[in-house]
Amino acid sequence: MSGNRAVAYQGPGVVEVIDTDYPAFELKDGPGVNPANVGRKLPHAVILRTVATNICGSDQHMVRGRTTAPQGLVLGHEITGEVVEAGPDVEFVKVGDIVSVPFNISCGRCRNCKEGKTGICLNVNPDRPGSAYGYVDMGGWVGGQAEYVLVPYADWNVLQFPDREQALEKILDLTMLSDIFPTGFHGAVTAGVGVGSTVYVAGAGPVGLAAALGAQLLGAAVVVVGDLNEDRLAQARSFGCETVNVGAGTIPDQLEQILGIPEVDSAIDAVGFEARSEGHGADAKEAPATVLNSLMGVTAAGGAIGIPGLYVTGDPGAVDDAAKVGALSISLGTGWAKSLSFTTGQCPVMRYNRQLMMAILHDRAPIAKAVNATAIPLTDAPRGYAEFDAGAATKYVLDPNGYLAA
């Protein structure tokens, strides 16, 4: 093999499909690659022919120019693929396997990995704990919005699907196992959702919808999803959620109309640092702490808030100098007074992906329908990014090699 095509960030608002190198069993220099990782040998890796790779809201933060991502960075951390080559140290993953790849890159050897904290592996990113494919400040592992991608520590990282034919039949659901379904589910788990819970999910994008479906799987009595985008709220209602338009009145008042009381047992922030104030159009100004503060207000005393929404330490487009370094005006006193608990950070995908795979394979978790998964060719990636950024109630799934079209 000698060729490859991939989606690359080329500056604020610009993505392009480029010709790039076929993966090698060594981490080469390139956009975003940490110098300490250059030349790293990868005999434990596999090379995948990509079956499906998704556009994520986290990618959009980079494409909007809201991070320090370098020009030329190959994007994509939601990867499902077929193994076409295996390194000499790979023992259990075989050529021909269809696999899901957790977006967290982890070694399986460090203390954190052994404790199940795969989102903060200590060995794959020289800058800080935790890594991901095709993402800024994550060590420089090449992204998977491409025809071919390399996956390190393959015996540890990949989730093998038990039956090829069944996997390809349910691929639009199974491709969500790489990130958004476990991430949303993690938000629900860390928010303490259980049988009979009332839950408020801030944000009706794909992660918010995945969190809502996850809360239903966990036995929630009522799941309420809030957003400004009516099309996305309609998507939430399509699988049994209640909804509030946060620009049409206060959240507590709308919750009281639904639940009889202005608070919930559990809350989930699926928005992150580009949050906007309650209001429509020009009135909806960016206010990065507004979701966190509103959730503290509507979560019952002793409750919990899961925070799968992304927050960063470097945001050149932030509204003020504090937010540019991730410092937000959070009402911690409210949280303290109500004895609330908070969980932040990358979802440790491997904690959940096999269980969620089984739920999908046995028709218990229609995640593709919940997030309105829509397959498009790799060449249409720029259109997918633009429409998603404009608020489309769609989860775009790229099809680099024609598996989905077939």
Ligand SMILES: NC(=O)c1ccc[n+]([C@@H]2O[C@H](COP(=O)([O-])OP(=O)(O)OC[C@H]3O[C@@H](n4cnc5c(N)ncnc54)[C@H](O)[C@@H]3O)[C@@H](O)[C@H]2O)c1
The other form holds:
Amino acid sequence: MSGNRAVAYQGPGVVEVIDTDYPAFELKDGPGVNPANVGRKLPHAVILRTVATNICGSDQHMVRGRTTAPQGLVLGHEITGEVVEAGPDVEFVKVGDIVSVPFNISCGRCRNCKEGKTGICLNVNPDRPGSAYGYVDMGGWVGGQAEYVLVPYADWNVLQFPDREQALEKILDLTMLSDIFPTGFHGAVTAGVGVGSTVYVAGAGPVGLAAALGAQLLGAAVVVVGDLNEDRLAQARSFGCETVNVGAGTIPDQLEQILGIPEVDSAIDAVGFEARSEGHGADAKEAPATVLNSLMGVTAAGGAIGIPGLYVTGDPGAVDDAAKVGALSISLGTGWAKSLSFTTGQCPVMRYNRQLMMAILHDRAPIAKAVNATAIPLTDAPRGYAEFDAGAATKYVLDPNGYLAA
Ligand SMILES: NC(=O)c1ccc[n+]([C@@H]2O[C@H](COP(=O)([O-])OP(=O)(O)OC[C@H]3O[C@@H](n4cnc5c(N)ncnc54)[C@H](O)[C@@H]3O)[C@@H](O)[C@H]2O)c1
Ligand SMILES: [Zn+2]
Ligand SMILES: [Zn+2]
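Beyond the form predicted alone, can we have the form predicted in complex with the ligand?
Starting with the chain above, the whole complex follows.
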């Protein structure tokens, strides 16, 4: 094996498909690789030929220039692939397996991994707890929007699909197991959604839609999805959600029209720090704390708020100096007075991916349809990024090796 092709971040608004190295069982120096990770030996890794790899709203934060991501960073943390090589310490994963890779990289050996908190593994990222492929400040693990990608601690990290033919048949659904389906589901679980719940999901991007489907799977009575993007709201209605346009009137008023009362049991932030202010039409300005504050406002006392939406510690394009270091103007008094609970952070994908795989394989969870999954060739990645950034009601799935076209 010699070459590889991958999607790289080249500066604000620019991604390119580049020629790059075929993975080795050692972490080499490169854009964004933490010096303490350079030369790290990876006998526990597998190399995958990528079957499907999705573009995510998390990638867009970097591509919009809203993080400190370095030029040349190979992107991609939503990875499904076929094992083509296994390192000498890999015992159970076999060449030929089709596997889903949780976007969190975790070691399986540290205290947090042992407690199931794989989003904050202590051993893979010298910068801070928690890691991911192809992401700023995540240790420098090379991204998977590529023909080939390396996955460390493979026996621990990967989810093997039980049957190759069945997996390839449902691949547009199964590819969502690497991130957004577990992430949305985690948002619903941590918001306390159960049978008969009323739920408000802020954001009708892929994560919000996955959270809405997750809430339905958990038995919610009513799922209301809010956004400013009418195409995305129509996508939410296509599988039985109610919707509110947050640009057109207040959220409590609109919830009251749907539910009879201006509040919900559970709320989910699937927007994050690039949130637009509410009640100001479609061209509303950025207001990073707006979703957190409006969710505290509409969640019933004693309720819970799941926050998969991303908040950062460094944002060069923030609206003010405080927000540049991640400090937002949050009305915590409201949350305190109502005894609300909050769950933030990376979704620990491994906690949910096997169960959600079973739901997909047995036709209980039409996630690809819910998020309008659409396959495009790797070479079309720049178009996928641009259309997704412009608000397409589409989850773009890259097909670097022709498995999806076949
Ligand atoms: N916690 C995790 O593990 C995890 C995993 C994946 C993604 N994420 C994060 O989840 C968030 C959503 O991801 P995505 O791929 O769906 O992104 P996206 O950018 O496609 O979707 C965000 C949506 O929010 C809408 N929006 C903006 N302001 C709003 C407001 N005030 N109220 C309601 N909607 C508003 C936008 O119009 C957009 O449709 C991102 O911040 C992403 O980084 C977190
Ligand atoms: Zn993602
Ligand atoms: Zn660990």
